[in-house]
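The data below hold one chain only, encoded as structure tokens and taken in the form predicted on its own.
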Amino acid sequence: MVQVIEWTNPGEDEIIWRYPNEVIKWGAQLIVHEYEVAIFMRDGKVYDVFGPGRHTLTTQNLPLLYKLVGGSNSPFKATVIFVSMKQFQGRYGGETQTRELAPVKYYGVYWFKVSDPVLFLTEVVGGQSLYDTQDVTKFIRAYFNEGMMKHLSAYSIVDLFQNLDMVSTQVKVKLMEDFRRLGLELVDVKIEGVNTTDEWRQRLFWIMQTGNAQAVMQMDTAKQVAAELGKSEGAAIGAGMMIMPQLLQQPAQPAQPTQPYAGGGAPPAGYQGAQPAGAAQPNQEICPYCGKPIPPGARFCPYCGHEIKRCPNGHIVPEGAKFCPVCGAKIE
């Protein structure tokens, strides 16, 4: 009876399928179906590998393993696997650390498949001993998620919650790298999350507000004296006043020389001297959760969906404040 070597009916999550029998007889036929790779290994090392097709073992397609058993014509053994390379889905979530070690979760999904059969061979399913689709998934998803750690950690957690799209493009490319040195081609990172603590959602809205994280890091000593006003309504109005617009108050900037006007004649109506580019706008809203631009006057960020905590002369507060920073007014 001829030996037929064939993977039948593989799941869609199956990456890798190991043949059982690791005997293999001269004539046997191998079936490799489309988006598949069948590869003979032997002690760990590859040999030879077969694409797509109706496959006839002989000495003339198997040169390598032929040798190896010096040229008998008797039953080998081989290792034989099958490798899909097909796209495959992988979801990921974890903790770390941001660059002012803010812990920060965040969660996602990516999209992967093999580029480089040989060297997946070699450095995972070899190297690693896994011949288990589970196994390699589970090997996959770990090594992903210990570089997304290590890379969200050269980011500030402004650039996390502000500017995720920009982190989410750096960190895959960042991640092809790391996927390509086992064979694999990461195709896409999207990451749908992330989350802080109360306690730094506070401090990045702040940074947000004065824009100067150093000036934030004293918001321990802030959110005090905001503790000892709540004790004192009289207090709130004498000397907390004056103290927390001092720490928050941001460094005094450069100032900017003022454009001589070019043309002849007297300046045209409304010329007051050039205008840096992109200046950022007097009256506009920050999100303190988002870190997104609102509507002025908004309830509800329009993109994270929280509700907008205002005082009574419509200032933005912090959750949980007890007087509002800008007017002093006493939040109910």
Second form
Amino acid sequence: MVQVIEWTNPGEDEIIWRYPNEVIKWGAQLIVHEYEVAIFMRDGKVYDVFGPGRHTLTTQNLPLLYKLVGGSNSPFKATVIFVSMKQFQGRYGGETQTRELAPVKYYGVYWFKVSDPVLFLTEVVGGQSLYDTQDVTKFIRAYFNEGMMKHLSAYSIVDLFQNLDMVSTQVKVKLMEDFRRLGLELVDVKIEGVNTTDEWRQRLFWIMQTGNAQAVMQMDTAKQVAAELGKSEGAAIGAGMMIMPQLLQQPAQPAQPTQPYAGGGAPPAGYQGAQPAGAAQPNQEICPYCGKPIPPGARFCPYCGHEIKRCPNGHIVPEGAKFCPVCGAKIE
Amino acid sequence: MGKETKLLEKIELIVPGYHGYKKKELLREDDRIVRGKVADIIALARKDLERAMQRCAMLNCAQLVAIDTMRKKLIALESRIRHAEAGYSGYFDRISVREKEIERLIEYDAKLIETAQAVEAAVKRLNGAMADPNSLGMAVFELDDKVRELEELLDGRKRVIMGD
Ligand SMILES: [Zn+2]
Ligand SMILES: [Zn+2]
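Can you swap the form predicted on its own for the form predicted in complex with the partner chain?
Starting with the chain above, the whole complex follows.
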């Protein structure tokens, strides 16, 4: 009976498949389907390679193995690995720190395919002794995540939240190079979400609002801001946070008359936890541009006319933000 | 011995083994090798564009996202040319390939190769324009134009093969 070596019914997510029988007879039929490559390996080393088609294994088309097995016509030992050249999708997610050591979480999707099957088998399959799809997929995901973590950590938190398109494309270019080293082609990467802690989101809000990262970074916490402004501990985060823009903008905008801090009013939604002493109605919001109280949910400020941008959950967000600094929701 | 012969010679020079649909049993083969060649040219262009992306990322240039969009277009285009269109090769069995259709097919093939080369050249220019934001922007537009042209040609060629 003729030995038939064929990858029958590969699953959607199958990248590689090892032919279970390691004893190969000369004259065996090797069937390689479209989008597949079959590779003969021995001891983790790659020998002969076959593209799509129906091949009868002879000493001619297995020259390297034939040489290795010493020229006899008896069956020989080899591992046949099929590699799929189709495109695959993977999900990733992880945590890292930005340049200023802000903790960030991220997640998304990436698409890749094998571009150099021999390099791929040498580096991943043979090199790591991973002979089934599950192990290979796990390895690739870990490799991707490690690279993502490393490359993202070179950026500032403002870049991550404000210029995410650019950052993700730049990171993608770097990851593409990493993947090339494994014989893989990283077709695309999408960052679906980035998030950070409450404290960093508040900082981020004011960094983006004022454009003065340095000043905001000097304040350890929102509470400290409140304290520095002579408020009591009880005069809460919200109040402190609302005063900051004026505080920080003053040198930059001398023409603008100092805005009285609009006599109370609540912090924007999301900072509702606390109210300044003598605050107005509990659900009132404040315009981040002029500091005056605005009707809840307002789309623009009736005093200064500025458009008020909001996240899907209704939080006021800074101009240009890709994610809500309060709840992390995506904006657009 | 006019235009077609000249085109045929031109294509044969770039695509060895091309018969110009002279033998009915080799129609599919001619179609396949022409598409293979065009796809190879696009693949090279894409690799070159990825080098441009690397440099762009290093220089922090503002066109990075736009260049990446072009890269995605080239990937889709390559795959469309190489694989997906193979689906209509079965039509070669059914259509009665007349002289006129063959002439048009050869014209499309020549145009296809020429435009793929123009895509490649546009990528080269883009690579050379990296230092100047204005000409880089123009180079991206130019590449996009060429890519669209190629897409339209593919649609037209498909219509000929499908016998519309
Ligand atoms: Zn206002
Ligand atoms: Zn929100």
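Positions refer to the first chain, counted from 1. Given the structure is predicted, the values throughout are model-derived calculations rather than measurements. By rigid core we mean the largest C-alpha set that fits within 1.5 Å across both forms.
Trainee: Fitting the rigid core first, would the Cα of Val49 be found 2 Å or more away between these two forms?
Mentor: No, because once the rigid core is superposed, the C-alpha of Val49 moves less than 2 Å between these two forms.
Trainee: Please state whether Asn313 has a C-alpha shift of 2 Å or more between these two forms, with the rigid core used for the fit.
Mentor: Yes, shifts by 2 Å or more.
Trainee: Pro63: after superposing the rigid core, is there a C-alpha shift of 2 Å or more between these two forms?
Mentor: Moves: no, less than 2 Å.
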